[in-house]
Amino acid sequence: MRVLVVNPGSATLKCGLYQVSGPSVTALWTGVVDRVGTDTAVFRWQSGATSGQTEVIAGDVSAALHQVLDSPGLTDGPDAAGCRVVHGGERFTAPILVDAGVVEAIRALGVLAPLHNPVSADVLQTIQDRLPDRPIVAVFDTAFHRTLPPVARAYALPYTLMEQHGLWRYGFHGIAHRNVMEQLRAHRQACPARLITCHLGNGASVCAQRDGRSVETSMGLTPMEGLMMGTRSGDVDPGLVLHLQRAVGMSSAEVETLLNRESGLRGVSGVSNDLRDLERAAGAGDVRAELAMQMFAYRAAKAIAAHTVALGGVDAITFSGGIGENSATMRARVGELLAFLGVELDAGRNQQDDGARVRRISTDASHVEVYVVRVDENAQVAQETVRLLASSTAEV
């Protein structure tokens, strides 16, 4: 089957073609949108050894959509289409086929999501109106997080409370927590019984999975939870939130973009919120740049820590997303943090990239396996896409 995968950010749209054949899944034709809603829009694709670029009108992610789906690469035509939603809320714990109920129940999930949402439901309907006979189904982040115990589900808020308004630890980047679950599997034959996969990039965050089954993850109600990132804070303290708006003055709004898109690595270098950036910063001197780095090692490494208590210890650690899986040093960093749990990383084995999807970086004596993996989104998507709609037909 040829899946049309479709993944939106707030200002970026990345999208592919693969043909799904059992657990075979190829990539026949990518492409990405960046900067969307800039006069600067460009619109890469890659299919085969062939690739191109050019610049595009894009006012909003939809538009973008639409150059996508009048490339060249795509004159044949999807079977089905897949579209990755970050907020499932209480209702969508599992992949779903896409009616005009669901787009607004994903709209609506916006007051959760806000940045993503109304994103999400924007694109799917586009999908529909472009791809009127074929079916389309939503893939949640936050899905994967449905097997959280109420123990690390709840908030220590008034129970009521949080039935009444769904205040809940949703928990996030549960396609790309579970593509690199199902890919060390797939490695080793054996799934770990205790692993920790890191998601660290723009977005970071930290799963706790005992044989494959979140348990613990360290985003919560909203992707702004747990460990430093980007341009997002993390954790912090909510009386800081107050604060800010009794004592400084900030409006909800001005507090909510404050977190999300002014803090972080961005926020404490004054530099970037791109590690490379800070690397090249830190090296020149800036004492902030190299503070944001450590910063976000210790919060990294205190968070993999921390994912131990739900699992009694921890037998294998991995590394993705964009951080995660290019910066050797920032593995480094974290790996050091966490020698009293046995973890030790190969040097040699860290800073060689031989291309592999999957590959251990800790040394042969390391009490933890610590590997390198690197996520494919699009492609768990189009995998539980066609799992859907097997299964569907299955019923029928």
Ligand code: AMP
The other form holds:
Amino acid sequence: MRVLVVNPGSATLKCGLYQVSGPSVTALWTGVVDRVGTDTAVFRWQSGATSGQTEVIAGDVSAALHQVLDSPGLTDGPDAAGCRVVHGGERFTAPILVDAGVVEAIRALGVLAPLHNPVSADVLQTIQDRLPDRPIVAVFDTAFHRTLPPVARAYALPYTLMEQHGLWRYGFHGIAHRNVMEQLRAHRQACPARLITCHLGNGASVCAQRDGRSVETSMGLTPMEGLMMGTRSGDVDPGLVLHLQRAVGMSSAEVETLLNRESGLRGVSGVSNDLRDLERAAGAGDVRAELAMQMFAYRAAKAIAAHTVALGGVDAITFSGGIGENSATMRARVGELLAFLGVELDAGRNQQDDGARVRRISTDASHVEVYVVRVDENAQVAQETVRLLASSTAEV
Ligand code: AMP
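Just the form predicted alone so far, so send over the form predicted together with this ligand.
First the chain shown before, then all remaining chains and molecules of the complex.
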């Protein structure tokens, strides 16, 4: 089956056409539109050895999708479409076949994910308009964490308030955490019983998995909780938010911008949210760029250590995401901080990237296996789309 995968962000649109045959997923065509909503939006695509790049005028992500769907590489058309949706709330705990009611329910969940869900709802509507006779499946980033036990899912708030407003720790990056686990399971021919997946990119989160099921994760009601990220603060004292409003006089919108867009690596370093810029700056003696990287590693290691509580220890740890996959230095920093858990990285294996999707970077003697896994969210969405369609066909 050929599946069109649409992965919308707030200012980017990633797409792909995938051939799914059993467990194998092959990318036939991939495309990305960056800087949507600016004058410099650009659409890059690749199909086999052929690639191209054009400037596009796209006021929003749906407009960008219209242009993508006009691409010659997609003319043969997909059999189905799958779309990544960030927040499924309490209602969507598994992939679902999209109809008008589902689109509106996803839009309504914009209360919990204002930057993402309205965009997803618009994108789903666009796909419906453009592919009216094809099945469309929504795959949720929160769904993998539906197995969080009550102790991990609740905040220490009045329980009735949480029930009334759905104030649960939903967790995010679920498509990525699941994809990493499935790739590692295929590579090792068995899933580690106690696995911690560590996704380090512009957004970052950790997930504790027992036998491949999420039992704890670092993000909560929103994708702001947990690790230090590119521009997000991660965990702060809730009293700090009140202090900024009361004593510093910031509005709630200003605090949101501060914690979402001006903090993290960018905020501490004052240089950039891109780790490559920080590595360069620190190399040239920038003290705050060095501090930002130390904090990023320290907080990631603290979160990994905390997640061992959910599992009673840890058998394997994975690194994924732009930073986790590409920065041997950051992996080494995190690994050193976790030496007390029995983590021992092999410096050579950590440095050498042979291009494998899954590679082990711990020593043979390490008590904990450590891997780098090249995550593929789009392939996961394609796979889950086909699984749902196969099961709904079987039920008929
Ligand atoms: P992601 O959000 O997963 O695409 O990750 C984006 C982040 O990955 C960027 O902000 C960079 O900081 C980081 N990154 C990408 N490539 C490299 C690299 N070669 N070395 C260090 N960091 C990288």
